[in-house]
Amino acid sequence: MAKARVKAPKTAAAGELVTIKTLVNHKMESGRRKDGDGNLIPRKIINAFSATFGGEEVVSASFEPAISTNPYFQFSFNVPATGDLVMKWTDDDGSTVEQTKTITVA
């Protein structure tokens, strides 16, 4: 599968509440095109985000087709202490991208 691209704060105060900004490099595949011999090529998407944050999720999230190449994803929670923020991206074959980042209460 490709990279995931994140933007996350390094710090925020306790209860601040941040804005993450992820982006993932996936060629889709909707399943519906066909390739030089008339055949179908399979479908190959994003179907599914989480985001956990010390363990407890924060964010889910479930894709169809229509989703774009490379897509965008924002979201925005509360940090009620340090920890990490674990993001995953996974692909219809089972294929999995996780990034982490720390937030720390300054």
The other form holds:
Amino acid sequence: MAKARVKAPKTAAAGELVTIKTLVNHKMESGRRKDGDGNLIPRKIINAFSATFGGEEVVSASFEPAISTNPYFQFSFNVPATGDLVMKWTDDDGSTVEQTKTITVA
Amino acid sequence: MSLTRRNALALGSASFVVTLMPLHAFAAKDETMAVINSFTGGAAVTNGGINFTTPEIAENGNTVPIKFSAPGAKRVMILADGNPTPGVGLFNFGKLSDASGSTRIRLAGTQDVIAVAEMADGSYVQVANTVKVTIGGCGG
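Moving from the form predicted on its own to the form predicted in complex with the partner chain:
Below is the whole assembly, all chains and molecules, this chain first.
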């Protein structure tokens, strides 16, 4: 399954708006391409993404095949206090990838 | 190329195929409107209110960077009305978020990319940007 890369600051001031950049290595097979024999390649994409901070939802998204290969998603949120940012991607086949980044409020 | 009977026939059938293609391959505007309606529940949608950045010309339709920011929005939906299916992504924002995001999308050809947002007060706003695509990105 895919591998996720996340760029997040390690520290932040209380209430600071931080930007998180995420990227997953995934083919995002749209289900419209054909292989060499003219058969459709079945759809296989990452169809959902969610991020929570300290248990509270920051953003959740559903993706369609119109999201590019190696889906990149950048979002921002206000850090209320020290906590864990948990990000989760869900594949069409049901497998998931999780990444956790701790942001410390100095 | 001289215009022989054979060439004329070949040209004719080629243009016939070209004119038929858009009907089958790409989502109609009606379909896009239907998706927007199901998102808004039929409520009125006003223009503006979202900072929606798309390139004017995208050389490669396989990865077109888009960026949106709709302060105070609960949900944002991105649509591409010239793709085989109009949906691109739906984003729900929690209280901590500033309701902004950026990602990369696939576009099959030159078309309008639409961002629709549901604001905290339940109203809906939308912004449509035209993106010219030199090489489409949907395979097939």
